[in-house]
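This document opens with one chain alone, in structure tokens, the form predicted on its own.
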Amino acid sequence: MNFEFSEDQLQFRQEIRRFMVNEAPLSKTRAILESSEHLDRTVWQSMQAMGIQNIMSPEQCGGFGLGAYELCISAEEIGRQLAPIPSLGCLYLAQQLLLQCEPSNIRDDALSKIGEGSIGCLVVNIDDHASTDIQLADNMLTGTNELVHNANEADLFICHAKDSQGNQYITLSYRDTSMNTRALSLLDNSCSAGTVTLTQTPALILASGDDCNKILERCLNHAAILLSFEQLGAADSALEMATRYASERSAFGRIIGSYQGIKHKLVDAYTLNQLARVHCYYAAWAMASSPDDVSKAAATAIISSSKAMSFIAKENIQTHGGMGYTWEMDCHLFLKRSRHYAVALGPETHWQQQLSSCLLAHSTC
């Protein structure tokens, strides 16, 4: 078992900084936090001319065929630069669930829109995957959800929805004029969610019964691993960001990193973040080789990551000292991206409760 990126990943994972730094500095995300948009659609179209978006798609629907570990090595680079596009709602939940279905001519021609820039969101209830609000009857959609990650700026609709007879079904809508979305006021405008209202909206069926289930739980732990790499990267670099100022930053004649009440923040933040890159690793190798550790994997990984992350935009303000809480600074950029991620999968005592699970299911073998 090697948990180490090889020599071509480690290549692709320098292509793919040097490309979000280019693209998306966080400027771009001060700039969307000004403005009353939620997402740069221009980071986005750039990043599917690079191919991002096409990173785990077959071969049959446009995309490279390529695994877990390119898309994860992706999303810690899209974590560093705290870009504002749709990752989570579209790469990490919509796609994924996708990727999870039988192949047919419905789910790649969904792949093939993602990979040609086009947005996509899962319906699904986060908090308890086996309920849902939206009904199905003859192929035509009814009702409410509350919170869809990137919904108003979706084109492809992946629901989670019932018949009369409580019979599941997962199905797929294009944006029309039965649906009604609206914004919700997030900490972090960076991001998106929004309320989805579907009247009558036409369906097409991805997949029917007891697989659903399964299906909407491998794909929110995949969404779990992608996103914990994300925090990940933005923890990496809200620790270079306080290092950085630590170490030039002089007070009473000497640099601040001297202190021993800086320092040992910051090697506690390094140590969360190298404890976090571990179980990332882990999870990256059980989404790609082992199917039976996911769920596991998942729950360390995003427990971790959330850990670190919230650790480290937290200190980087405290580092940076009084200028740290101004607008002027970009320290309130991670700590608000690491709120909304905190919560965006679930709360935490869902992850330890499902961590606990699949160790005592472990320990009765």
The other form holds:
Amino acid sequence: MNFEFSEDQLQFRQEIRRFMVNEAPLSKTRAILESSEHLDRTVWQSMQAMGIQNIMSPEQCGGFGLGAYELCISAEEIGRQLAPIPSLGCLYLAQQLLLQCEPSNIRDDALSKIGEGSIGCLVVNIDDHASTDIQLADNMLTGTNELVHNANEADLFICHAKDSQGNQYITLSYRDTSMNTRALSLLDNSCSAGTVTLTQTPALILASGDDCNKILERCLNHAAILLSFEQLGAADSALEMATRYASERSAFGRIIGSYQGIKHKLVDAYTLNQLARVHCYYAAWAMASSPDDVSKAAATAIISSSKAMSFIAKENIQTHGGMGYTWEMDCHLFLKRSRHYAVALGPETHWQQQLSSCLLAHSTC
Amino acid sequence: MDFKDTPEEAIFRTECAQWLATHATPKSAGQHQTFDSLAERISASRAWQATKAANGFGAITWPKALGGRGGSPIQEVIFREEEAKYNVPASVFNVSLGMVIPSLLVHGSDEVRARYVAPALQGKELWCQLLSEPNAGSDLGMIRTQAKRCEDGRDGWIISGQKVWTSFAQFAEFGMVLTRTDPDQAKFAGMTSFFVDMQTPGIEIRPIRQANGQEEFNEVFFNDVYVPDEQRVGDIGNGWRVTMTALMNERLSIGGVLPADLWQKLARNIQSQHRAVNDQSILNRLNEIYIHAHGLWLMQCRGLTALGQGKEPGPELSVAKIIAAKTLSDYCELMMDLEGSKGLLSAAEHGSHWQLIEDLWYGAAGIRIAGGTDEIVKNNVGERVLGLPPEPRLDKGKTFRELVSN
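Switch from the form predicted on its own, shown above, to the form predicted together with its partner chain and output its structure.
Next comes the full complex, and the chain you just saw is listed first.
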């Protein structure tokens, strides 16, 4: 039995944690929230210097060619800091999609660009990845997608498109004047999403035909696993914040953490976090070495981590009382982020359906 | 990461499987051994324990000198996993071999160890643990059962009082009893442990009828029971430590929290019903049971990984009991709901396959209380894992006598 990160991976975690704590304190997320920007490019650039964008990229693209575990660990540490970076759009969606495509010069160039600090995004219909409103004709893309993670800052666009016969394609385009992106106002403006409108945008073909659905499905499952790790880190961070406050604040002559009303609630949060943690680890294992289990594991990871994060994000505010509801305290950063995480890859109902389909399919084996 | 045995673990697993194959019959899917009476279950469990002990599987982690195998905790878990595939009686020796005897090994004299360890291991002598009382449950330090020095020249003690919730006391040959020897000390300081022959004159055992109709628990009355001083375990006033040694050993209850195929059976039942398969609210309940059951298994895998590396399992397992009790209850209730209004029928109507559901459903309500209520577990996790301050205590700095006089 070996269900734990290795010593090397735990060492790696310590390094990434130190790095993220230094580079991306919560004050940076707060600063983005108060600006018109949706990401902090200096954090993104120092992450590039650290090599985080290159963890899973193959060596011919300048990457380290490491497995899923190191990226999962990084995602958790990104989440602990609620880092205002395009992790979802670029690392979990665009890069994961590229890694699912057959190697080619087109694909490898794109991975290299991301490794060098460029931002990628994935233009896909999150709620129904079988359909797309982007049309491909004569290697040109035209159409609109209303919600694309990190689109407004993206330099490269991976698109799911169909031609007039209904054949599917996954394409790559670099930003040019034929594209229009509009940043959307979000519940959590330390994240970023935008509307993408393409008009005769030149496109390079990454994949075509029936492969496209498989690639998209695997990519979205991997993105769910990585986002689950990010949520797990955020949920632990929020629990630590609530625990710290509950250990300091007094009321009626007692530290409030000594009241069962507070203590038991925080233990409930701890329990949800621990459940989410083992499901995330299992999903990392599936992503690294058991593709047949990915669909079930991804759904389980995101359902359990969303539940944990949503619970503690709210109870962290509640534990802080009136102060928790102020702009000055950081509690609201976690609350906003919890809602973003919970629906960014489709609502819980979508993942519940995916999980129950897997369970019914596996019930006889 | 992987879920495979190491080569050494695989060899041990094969050894267990081969031995079990020649000494027991494999379970068919979902089979659950039932007995007509508790007495029958106890004697079947004694016989199975004797067979295991005779073949070196009686106590995997005990040293060989004591009749154990000298194995690791992970080997203990491997044996249990393999054993669970066979139609063998559920052990009634967890208290004897997992708690009382380990405490005797630490605190008992050489003579006591030489006399009592082997028969317990061989299933000949069953032990019970006489701790809780009507007024001392979660707050075990408030026990009132008294042990007083004999004043008639005999070198012994007279025990009087009442114990409760004592599992299998009516079948046990011996018991370990926690008593109050000095009421003028703080509640945890003035206690002393003894072991007693359950046939000793003055011990009266009354089975308690439980919510599920069974009678595993007992009230045990001590009516001026004479116990020689040589049956004292540990020093006078050291009873709390003796008791804690026993309870600490409970950590090996890791393993076998829930039947592994729990959610699969449920999924098959759902699949056989057109209406249920198309009802996402039913499917969401299946999902939640899977998330909890599989999550518990994974938490256990993490614990086993730590054990395999010679480390202590992490604190996350301390919440396992809370999750397990809820999951069992949810599982049984969904199984019942799938039967429609026939869900109200007992196993007598449904057939013997339903007995497990019925037992688990009743059992879940008890698991929330046994070995520390959900609320006590949450206090412990909040204080020891999260580091939150304890509740202010009204019993600090007071003697036991002062506490009971209030």
